[in-house]
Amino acid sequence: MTLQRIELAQFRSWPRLDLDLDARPLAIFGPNGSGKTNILEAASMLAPGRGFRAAPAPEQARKGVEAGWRIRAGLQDHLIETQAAPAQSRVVVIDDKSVPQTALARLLRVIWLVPAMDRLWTEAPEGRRRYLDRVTLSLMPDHADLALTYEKAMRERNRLLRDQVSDPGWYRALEARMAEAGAALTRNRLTALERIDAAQEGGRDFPAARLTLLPGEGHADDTDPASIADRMAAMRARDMAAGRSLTGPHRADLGAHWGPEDMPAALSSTGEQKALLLSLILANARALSDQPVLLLLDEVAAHLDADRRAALYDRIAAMPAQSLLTGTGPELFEAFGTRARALSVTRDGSRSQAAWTD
């Protein structure tokens, strides 16, 4: 069991809520906007970065900007407090020890699906490009540390190109830097893929993907620190009339075929792109058995059928991770019988407010 216990104060639609947990799924059931999918966002918030909206912090407090948020989570043998001050960044306490959030990503391994992933196939390479960063730090916790050294030093490299800094000696530290972290960034790209597929199940209702990492011009599959570096050095005079860094694992793309045939996926069904979306986030919680898991499905049914509901519920209910799933109503979650527990959920006017159903 990986969460006990988690208390909202002044988070979102919620003045207040104390849930008890036990290992087994949890779904939340309600109409749409009375406040189901924000106890998601705040479970999402026990793991590095801005959570599942990637909402910046005085966003999410109940009372708007003025006011602050407070979440704290037990898990069996630690103790997570994190909260925002009124219009100031969050803070992480782990155990009465102030931690960074890089921190988290060490405890509990959060895995989430939420409904704009359904576009992931089809939008931009940089929406794909976060999902594999976060599927890879949740396999490697030191993920979160390459990628804030690599970007702080790319921010800095672009701050010259902007400024048409010319001389070589400003640039050749950041170079070296970000050469050395985004090799490091790449090879923990690619070895979580290769984890992926082997904890793929595939089968009729959620088939198998295959995964590669699309390079593009950026060079992005390279893993060596002397050949990026270079790259990047040639690279300055170009990079500089764009104002940008335009070569590096920060211009990665993900790409997914599945089937005999081996279908793009962004060719695909609306339920197929679906489908091949939850295999992945159910390969990737299987991949990490040996940790501690919390999977976060909201609308999760969406674009499934019934039989393929129940397919979904039985694969949850036989993983050791730890499940909290929203829908819109509870017949959406008959499948699980008992094996769920149920929290319905309704809104008056600003609060919203939870009751146990089994």
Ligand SMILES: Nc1ncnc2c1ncn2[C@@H]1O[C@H](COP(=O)(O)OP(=O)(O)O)[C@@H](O)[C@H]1O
Second form
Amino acid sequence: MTLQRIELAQFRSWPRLDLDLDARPLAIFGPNGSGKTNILEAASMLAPGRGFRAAPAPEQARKGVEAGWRIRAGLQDHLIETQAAPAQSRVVVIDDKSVPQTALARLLRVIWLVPAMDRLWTEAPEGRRRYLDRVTLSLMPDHADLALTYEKAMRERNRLLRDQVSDPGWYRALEARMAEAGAALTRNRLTALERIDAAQEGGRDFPAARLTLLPGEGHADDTDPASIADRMAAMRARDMAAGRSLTGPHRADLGAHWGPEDMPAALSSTGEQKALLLSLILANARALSDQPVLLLLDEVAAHLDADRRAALYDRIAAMPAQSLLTGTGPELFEAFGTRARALSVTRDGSRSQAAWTD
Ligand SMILES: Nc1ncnc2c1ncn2[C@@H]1O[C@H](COP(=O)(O)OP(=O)(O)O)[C@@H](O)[C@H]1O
Ligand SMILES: [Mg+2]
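The form predicted in complex with the named molecule is what I need now, so please give it after the form predicted on its own.
Zooming out: every chain and molecule, the one shown earlier first.
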């Protein structure tokens, strides 16, 4: 199943863009600010959520035009449309039927690697947790509902904590709900890590990462509901002082080590960290090979030497997933040869425009 066409209207710097695609990777090149990342961001709106910039819908509408934005995509015999009217949130229409955003995930899995993820291993755990949950969701669609159930119960527990409620009766049912959903969440995360582990190819250019799920608190067993519930009960006084829940699967972290020295990712060079992430992204796409996958790789060539770049393109070309890549110049994509198509992007005043170069 391939994405044959993608059309943008009034999306960020693009008044219009109509792209006919085929199964080959698409290399988008152009100077800074020409609108390359905007195309990838639009493609990321073919997944549920707010896209990889996590921007509110009104911000994505082209400045100075009071029309809102629209994205259309042809995926085999399906027509996907998503748009946001001025000052409105976005809506999704598939084959002329209004559907919830989550319906998008049944047609296409979108996986991205963007420069903001360069610091994933060195920054706070939140980013890694969000990444882990995105990977888990791509492999196990029930993950979103579990996360919602957990968060809803946690919000109610946090309200009790802030209101200084000390009666255990009020907490027990909420903590039991958090414990059930939290244990299932943790099992999903562990299964996802196993599947990513199994799908990593390894090798010199993109070494396999050894991934671990780190519980937020001590050596807790977050796959066991009773263990989560007991810990929450024991933590009530401390949580009340903090005004929020300080223990549980919402505090978990993702660890990554690699190589013969089992080097932590955070201590590796920028290029090595990028290579590790690429190994994971490619493994994620491979683990989903029975489904349509769209890979968005923004500025991936930036930290890679020429050999690694060529190795990356070999792997991308060998995968059933469709990919969109960006870079500042065509020379970055030379190693693709005729295996990829190339689109040149320029900026004329406030408008981006595109031209095929093959
Ligand atoms: N809502 C918007 N309306 C019009 N232009 C926008 C909007 N949001 C961002 N831009 C413009 O898009 C440009 C950035 O495009 P981007 O795709 O990130 O560039 P690059 O080619 O470097 O990846 C910036 O010049 C910015 O001014
Ligand atoms: Mg960019």
